[in-house]
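Encoded as structure tokens, the following chain is the form predicted alone, with no partner shown.
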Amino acid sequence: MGSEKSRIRSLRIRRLTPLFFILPCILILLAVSIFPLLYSLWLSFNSWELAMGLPKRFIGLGNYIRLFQDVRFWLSMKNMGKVLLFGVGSQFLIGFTLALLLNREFRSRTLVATLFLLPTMIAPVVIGCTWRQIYHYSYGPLNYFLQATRLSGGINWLADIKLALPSIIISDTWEWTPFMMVVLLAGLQSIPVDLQEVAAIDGASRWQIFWHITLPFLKPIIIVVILIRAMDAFKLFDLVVLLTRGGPGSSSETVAYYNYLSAFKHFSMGYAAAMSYIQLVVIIIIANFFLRFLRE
């Protein structure tokens, strides 16, 4: 009887031993990730105006109601929609085209692919500073080219209300198109060559092979890579800070930048927390939209 109890006790200890090893990781995860998430959720139901020196005050859904009545917030959401539609869309189309070209055998293909990848390897701060110089009205190379070719007398790219946001989108597209390219290229190289050869022998044209073989095989990869870029683009912040600071006015202000201003310039901590959770809900909706196609 005693040996049976000791055996059961040793089995319990053996089962609990792995838990003791991972317990520190669980505690660190709770402290670093889960606790701030729950705290910010609770904060979103409170009014906490640090600039006025006011204490936290529970207001329920007050921040969310104020948010849906905020015209500036909806303008930033509209700008974010343009970034997702034109920015991520352009990155996919250009990246897919480059992937199709690089999928062919030719000399120095590895070197060309490496050169295309350079923008993604550069720090976003460096990219923002570089494009700020490119767009500079007086001595930027872009305006110099336009003046030299007499296409324009010079364009104020970052101070024009109609061009500020497209300028940010162009910079973001230049930075992240190589990411699209390399993922789609890996997908293209994973497609069995035998299928394409058999289809060609059966008389299928290149367009038919692309439409009925290449695209169906790439569909899961296309959905995942667009989803990753859409989620990342929704947090666009660094280029906005370095290029336009949301201006002129609020014409190029994204949700992430407006959230930053609300929290660290106006010090409306509860309002900023509520805004971050609206962002989270929108990202979850976008993710579920793409994942539905992936499941199909």
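Numbering follows the first chain given and starts at 1. Here the rigid core means the biggest group of C-alpha atoms that line up within 1.5 Å when the two forms are laid on top of each other. In this text the structure is predicted, and so the values were computed from the model without any measurement. First, how it differs from the form predicted together with the partner chain.
Relative to the superposed core, F106 undergoes a Cα shift of 2 Å or more between these two forms.
Fitting the two forms on the rigid core leaves the C-alpha of I26 displaced by at least 2 angstroms between these two forms.
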Second form
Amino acid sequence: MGSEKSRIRSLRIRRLTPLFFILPCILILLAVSIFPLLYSLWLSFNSWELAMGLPKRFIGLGNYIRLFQDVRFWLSMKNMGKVLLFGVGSQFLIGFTLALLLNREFRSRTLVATLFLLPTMIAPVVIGCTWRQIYHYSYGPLNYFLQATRLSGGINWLADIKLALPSIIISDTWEWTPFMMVVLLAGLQSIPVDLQEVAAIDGASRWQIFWHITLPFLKPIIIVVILIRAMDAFKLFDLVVLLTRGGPGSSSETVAYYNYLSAFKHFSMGYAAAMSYIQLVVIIIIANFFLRFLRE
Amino acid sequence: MDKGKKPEKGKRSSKSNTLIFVVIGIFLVLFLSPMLWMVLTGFKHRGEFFTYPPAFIPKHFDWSNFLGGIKLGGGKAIFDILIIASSSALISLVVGSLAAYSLSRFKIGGKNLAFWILSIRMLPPIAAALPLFILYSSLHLLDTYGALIITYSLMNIPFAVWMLKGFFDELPPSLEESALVDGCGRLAAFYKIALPLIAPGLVATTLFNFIFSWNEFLFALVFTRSHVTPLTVFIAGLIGGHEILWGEIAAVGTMASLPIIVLAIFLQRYLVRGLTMGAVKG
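Can you swap the form predicted alone for the form predicted together with the partner chain?
Entire complex below, previous chain first.
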């Protein structure tokens, strides 16, 4: 009878094993993400100006209403849209072209791809520092090349109100194009060769093969890389801090940077919480949009 | 007919191949030259930062910028981030591998639980930084290793779970099952049989997590003051003030990038997988 009891006990333990395995993960994630997020949701309905030493005060939707009237917030959203459209767009186009070029057999292909990938791997802070020097108006190598080749008399990359954001986008593109290239190359490599060969024998032109076989095959991967980079657009912070600090004025502020300022420079905690919630909602909408695409 | 055509086609493709390699070479130079510029700047003499035309190659390679960078606090910064990044990578490895095993073998929670874990990784850091800042300040954790180790684990655990789940999924369960029949417990089957079999995956995941923490800036900036200075915060700090220390910045930047470059070459086979969280298996 004793053995019967212990058998039941061991069966119960066995049934709970999967739960024991995953419990530490769930507990940590709950403690460090869900509770803080619920707290900041509540915070977003409060006015809490830490810098002025005022106590927390419930104001309902006040922060959200203020947010929708905040010109600076909309500018930062618009900037993020530009990063998405021009930055991620050119990263995809250049990356895809390079991937198609690299998609052939040669001995050191993996090594070449890895070398390409180094800008993506090193710290964005280091990239920001380096590009700040490259963009330097009088002593930077970029303006030197432009002057030496008589293309331009020198461009004020980071201090011109029209060029600050494009400069950030250029550096961002430099950083992330290799990522697009390497992932799309992996996708191209996974297309079964016989599929393309059969099509070629059937008399399909290169363009037809690309359009009717390569692209449909790559579609899921294309969606994944663009989704990953679209999420990253919301996180663009490091390069902004190091290149322009959002300036001149607030012309090159991204949402992440403006949100950082409102939380940790202006100490408007409730307002900053509301801003991060709006971002969260937009991100969820974008992610769902892409995932629906993926399912089709 | 086919035979007659072949050599001609081969000739043309070898010519276009050369052209393609030239284009690839040009792009490679384009992507690597800013990094080369940084490395060379690290060796330049003080007077060489502000010359026209710019000095591309330093006249004398000297290490004074590297020593200067370390003396300014670069050594401490590297030490700090080493502790933070390895602790977080280790925690994420233990917690993540257990969870990944459970998700892969028992399908616990179905797809929803796995996606919930993934969604935490998608969180914009600033959305997490604000409430965590308030939490840490009330726990007196600001400016300690603990705050960053916990925060980085929050980002690294979901990554580890998804990466390792992929590796476990590829592993046939029959080996563990035969061990279970032999009277081995689940936990023993997990760490004696399953873990050693995905050793390369464990190493790759850990190194990726190490790199993420090493490179991270926003949390590091918000959660630290003077006691703890992660490498990225230290480098960014060199830019402020009345004088920008270009030589030291470039030298410390080089030191910060070198381990990452070594790891990237070491990780070659897993780069695509790691960068897409296992969504694309390269």
